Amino acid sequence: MTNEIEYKEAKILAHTIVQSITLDAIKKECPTVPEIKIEISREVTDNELTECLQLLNSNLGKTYESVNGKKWKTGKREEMLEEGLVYVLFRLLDSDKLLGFMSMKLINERSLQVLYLYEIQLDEHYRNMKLGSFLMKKLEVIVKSINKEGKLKKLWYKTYKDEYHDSNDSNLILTGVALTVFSVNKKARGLYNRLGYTLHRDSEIEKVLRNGKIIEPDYYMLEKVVN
């Protein structure tokens, strides 16, 4: 049952991404980004997965190794194949080189009814072109579009009927976007703060020792509520 629901959730998500993240919008909002093509997939190939993992390693490999050990790629590769994930790949039009990628999933569990951003990674040569901020803002558009369209609401009510009062239960919609960020990734945390992301109530928090020293967790869970 779980795989079937996640398949349907991913189908809804992929359809909405196609409508929300378009080349025309990127050209308009991020004019310095070179000519690219967008590939949206619910099942990445081994080659695509390897490309994404290589970019992730280039950007955050040292951080992953410090937190999860030298064999972090093994566990990360398994996570990147998780059921229900939808990938958005950005490639240079002339060379097919991977410029960046996003992976995301619809989540419905306990205190989370969100669009969860697993990864957003851009090649270092194509940053500072407003593309990252543009894509983050589009996640909010995706949430609003899915809630407005109503297919996810119907799916969740049909699947988890015993958990809701009726088909109009306020918990049958996405509340916003959530993500995980390494505490040492100050640049990413700054961007998320500027975009209105705050600490999720289930996130790990910093600890203050008796001598006043602050110990941060390895990562924080952040959320952006979307009305």
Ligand SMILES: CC(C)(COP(=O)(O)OP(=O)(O)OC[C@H]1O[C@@H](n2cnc3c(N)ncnc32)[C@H](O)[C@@H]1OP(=O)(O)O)[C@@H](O)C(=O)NCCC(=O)NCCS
Given for the second form:
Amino acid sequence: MTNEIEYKEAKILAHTIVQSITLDAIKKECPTVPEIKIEISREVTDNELTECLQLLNSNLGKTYESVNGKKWKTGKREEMLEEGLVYVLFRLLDSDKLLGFMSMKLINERSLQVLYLYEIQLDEHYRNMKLGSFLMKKLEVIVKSINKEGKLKKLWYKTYKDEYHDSNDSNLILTGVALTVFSVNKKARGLYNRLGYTLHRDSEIEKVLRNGKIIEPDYYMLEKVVN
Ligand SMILES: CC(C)(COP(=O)(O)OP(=O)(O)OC[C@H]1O[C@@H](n2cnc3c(N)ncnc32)[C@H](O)[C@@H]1OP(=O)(O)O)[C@@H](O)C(=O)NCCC(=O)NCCS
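The form predicted in complex with this ligand is what I need now, so please give it after the form predicted on its own.
Shown next: the complete complex, the earlier chain at its head.
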């Protein structure tokens, strides 16, 4: 049953991504990004997964190791295969080299009905070209499109009938985008902050000791409410 819902959610999500994240828009908004191609996938192959994990490792491997231990890749690989995830892979047109990827999923938990961004990773040579900002803004467009289109609303009502008043219940929507970020990842936090992300109510928070010292948690959970 769960798999069937996640399968359908991923189908809705992938369809909306295709319409929102287009080469034309990237060319226009991020003119310094070289010629690329976009692959949107609901089932990544072993090779694709390995490529993504390699990029993740070169970008944040040290942080993952310090937070989750030396064997972090095993758990990460499992997470990356989670049902319902949709991948967007960006490759250089001429060499097929993976320039970056995103993975995301629609979530319906009691306190969380969001588009959850699992990963956004760009190769270091292709950062600071506004691609990250562009993609993050597109997530909000995707949320709005899914809410407007209505298929997810129907699916959620059919699946979780007892939790909503009727098929027009105003809670039958995605409230926005959510993500998790390492507290030490100041650059990404700066980007999210600039884009209006705030701490989610379920996030871990920093602790201020008696001597004024601030202890940050390993991760923060951030959200951007989309109306
Ligand atoms: C985080 C990441 C996706 C951002 O992508 P990006 O394409 O480099 O981001 P952008 O080019 O849109 O923005 C980055 C820079 O552009 C500038 N910029 C972009 N939009 C701006 C705006 N509206 N106003 C001012 N400055 C802006 C800033 O100088 C910013 O630099 P800063 O973050 O050092 O302040 C990318 O750096 C990355 O892949 N990092 C490694 C992996 C990672 O940390 N992922 C996040 C995991 S939660």
